[in-house]
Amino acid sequence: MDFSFSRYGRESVKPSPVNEMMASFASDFRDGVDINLGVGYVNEKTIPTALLSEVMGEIAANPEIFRQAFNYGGPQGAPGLIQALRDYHVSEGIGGMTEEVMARLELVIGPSGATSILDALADIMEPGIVITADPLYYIYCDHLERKGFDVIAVPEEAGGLNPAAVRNILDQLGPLSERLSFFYVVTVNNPSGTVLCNEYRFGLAELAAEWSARLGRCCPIFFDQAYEWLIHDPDAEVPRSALVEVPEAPVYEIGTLSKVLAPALRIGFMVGQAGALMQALVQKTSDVGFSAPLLNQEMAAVMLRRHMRDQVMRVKEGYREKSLVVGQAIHEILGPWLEEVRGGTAGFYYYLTFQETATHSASLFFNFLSRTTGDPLVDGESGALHPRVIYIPGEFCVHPLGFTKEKGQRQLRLSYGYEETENIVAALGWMKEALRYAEGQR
C-alpha cells in the first residue's frame, strides 16, 4: 500500500548513491585488509578518552555542582556550555572575536551535532535557491534538494568561493534571483579542503547584506566552520569572522566540537544575531527533544575550560604530520597521472583530479579498487578478495547539473583522518595499480 509521503519522504525512500555505495562497503568491510579513505571519521588517537572518562566521573560524583546532568536539558543548550563557548571564542580570539562583539550575539546548541542545525535550517527556511561552492558538501546539498530547495553550485577558486562569481550567477538568474533563500559556505570545504580566504569571506557577507536589502527580506549566509579549528598549515591565513568584520550582514556561523574533541558528544552550535531565526532554531530544537544530552554538554564545558587549548594544538599537530606524509606520497606515487591536488592544509581531506582517468562508480579505476572487475587475478578468489580501497568519487562531490560535472568524473576525495598513515600510503600504491589497469584496459 502507498504512503502519503511528503516530498522529502518520497525523495528519501531510495538512499542517495553515495550512501548506497558506502553502505555496501560497510556491510562486508574487513578490518586489517580493506582500507577506508572514504569515511569522514576523525582519527581515534585524537579523542582524549582518558580525560573524557575522568571528567564524566567527576560530573557523576558531584551532583551538587553539575545539577541534573542525567536529566533532560533545555532547548537552547546548557548555560554552562554556552558560556564556556563564549569565553573560549574570546580568550582564544577565534576569528578576532572580542567580548564586545560576543555580547551582542546569541549562541544556540543543536540537538545532535552541527548536522542537526543544518537539518533545522532546511525546515526553518522557505525552499528556494541556495548558493554554495562547487565541489559541494554533497550530504547536506542532497538533503536540501530532497527538501525542495534548488542548489546552485558555483565553482570555487584557490581562495574558495569568489563573491564576484556568485554575483555574476545571481545577475544571470534575472527575475529568478527573487527565489534566493540563503547562502551556504563551508569555510574549509568538504570535499576539496580549500580554505576560504578572508577577502572572499567578507565579500560574501557583504553580498548577503546587499541581496537582503534588494529583496526586502533577510537572505542569510551560513558559514559552516566544521573544520576551521583544524587549519594546521602554519603559513595559512588566520581566519577572521564576518560577524566581527561585517557586523551589518546577516551572518551566522555554525561550529562543532566533533572534529577537535569527540564526535560522540554530538556538540554543534550556531552563533549569530539574536532574533527570529535564532528563536525558530530554538523551537525546532525543542520539537525534536531539546539540545544535546546534558551530560555531554557538561563534559564539553569542562573540557573547554580546562583542556581545549592543548587538545586543539595536539590534534592539529597530528593531522599536520599526517598531511605532510600523505601529500608527499600522493605526488610521488600518483604524480604522473595527476592534474591537480587540493587540500592538505586544514581538516583531513585531499581532493585529487586525474588528467584522464575516470573515478566514478562505474569506472575501471573504481572496479579495480572495489575488486569488481570480474577478473580473479585482479579481484582475488571468491571469499579471499585482494585488499579493497574505498574513496568518495568526485561524481558525488559536484552538482550533477553544475559547471564542473565533467571534471568531477575524474576526481576523488581521500581522507587521511581515520586510517593510519601506513595504510593510506599502501592504498595509494593500490591506486597506482588501478590507474595502470585502467590505462591497459582502455
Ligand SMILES: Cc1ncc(COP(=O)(O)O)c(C=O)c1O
Given for the second form:
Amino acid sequence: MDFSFSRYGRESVKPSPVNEMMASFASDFRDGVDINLGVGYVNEKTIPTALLSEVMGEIAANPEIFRQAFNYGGPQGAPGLIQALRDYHVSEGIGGMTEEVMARLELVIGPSGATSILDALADIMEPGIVITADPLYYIYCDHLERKGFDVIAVPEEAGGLNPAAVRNILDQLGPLSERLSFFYVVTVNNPSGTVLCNEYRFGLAELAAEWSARLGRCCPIFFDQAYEWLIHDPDAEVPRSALVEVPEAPVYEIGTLSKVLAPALRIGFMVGQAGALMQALVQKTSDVGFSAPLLNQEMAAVMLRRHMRDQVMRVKEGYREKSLVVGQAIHEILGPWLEEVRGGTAGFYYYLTFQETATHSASLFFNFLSRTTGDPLVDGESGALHPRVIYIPGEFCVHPLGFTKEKGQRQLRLSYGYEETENIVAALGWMKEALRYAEGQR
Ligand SMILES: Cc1ncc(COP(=O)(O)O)c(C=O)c1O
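For comparison with the form predicted on its own, produce the structure of the form predicted together with this ligand.
Now the complete complex, all chains and molecules, led by this one.
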C-alpha cells in the first residue's frame, strides 16, 4: 500500500544518484587497496583526539564548572560555546570582525553541524528560487530540490560567483524572479575549491539587499563558510565579512567546526541579525532535539578558548603541504588531458576539467577506475580486482538542467583530505591509465 507522503518524502524514497554510487563503493571498499578521493571526510591526523579526550575527561570530572553536560541543553546553544565563538571571531579578527559588530549580531548553534542549519533553512523559507554557484554543493542543492525549491546555478568564475552574472539571470527571469527565496553561496566552493573574492562577496550582499527592497520582503543571502578557516595559500586574499562591510544587507554566515576540529562533534553555527529568521531557527532546533549535545558544546568551547588558534594553523599547514604535492602531481601526470584545474588554495578539493574525456558514471574512464569494464585484463579477476579509485563525477556537481551540464560530463572532484599523499599520487597514476584506456577504446 502507498504511504501518504509529503513531496519531500516521495522524493527521498530513492537515494540520490551520488549517494547510490558512494553506497555501492562503501559496501565493498578494501582498505589499503582501493583509494577514496570521493568522500568529503577530513584527514584523521587533523583531529586532535588526545586533546579532545583530555577535555572530555575534565568536563566529566568537574560538574560544578561544566554544569549538566550530560543533560538536555537550550535550543539557542550553550552560552559558554556561543561566547567562545563570539570571542574567537573577535580575537582572531575573522573576516575583520570587531567587538562592536559582533555585539549587534546574534549567534546560534545548530542541533547537528552546519548541515542541520541548512536543513532548517529549507524548512523555514518558503520554497521558491534559490540562487547558487555552478558547480554546486550537490548535497544541499539536491536536498533543496526535494523540498520543492528551484535551484538556479550560475556558473562561477575564478573569483567565485560574480554578482553581475547573477543580476543578469535575475533580470532574464522577468516576473518569475518574484519567486526568489534566497541566495546560497559557499565561500570556498564545494566541489571546486574556488574562493569567493571580497569584491563579489560584497556585491552579492548588496544584490540581496537590492532584491529584498524590490520584492518588499527579505531575500537573505547565506554564506556557507564551511571551509573558510582553511584558506591555506599564503598569497590568497584574506576574506572580509559582508556582515562587517555591508551591514545593511540581509547577510547570514554559516560556520562549522567540522573541518578544523572534528566532524563528530557536530558543531555548526549561524551568525546574523537578531530577528524572525534566528527565532525560527532556534524553534527548529528545539523541534529536532532541543540542542546539540551539551557535552560536545562544552568541549568545543574549551577547545576554542585554549587550542583553536594552534589547531587551525596545524590543520592549514597539513592541507597546504598536501595540496602542493598533489597539485604538482596532477599537472605532471594528467597534464596532457587537462583543460582546467581549480582549487588547491583552500579546503581540500581540486576540481578537474578534461579536454575531452568523459568522467560520468557510465564513461569508459569511470568503468576503468571502478573496475567494471568487463575485461579481466583491466579489472583484475573477480575477488581480486585491481585497485579501484573513487571520485565524484562532475555530472553530480553541476545542475542537471543548468548552464554547465555538458562541461560537467568531463569534470571531477578529487579530495586530498582523507587519503594520504602517496595514495593520492598513486590514484592519479591510475587515472592516467584510465585516460589512455578511454582514448584507446574510442
Ligand atoms: C559546503 C559545505 N557545507 C556544509 C557542510 C557540512 O558541515 P557539518 O559537518 O558542519 O554539517 C559541508 C561538509 O562537507 C560542506 O562541504
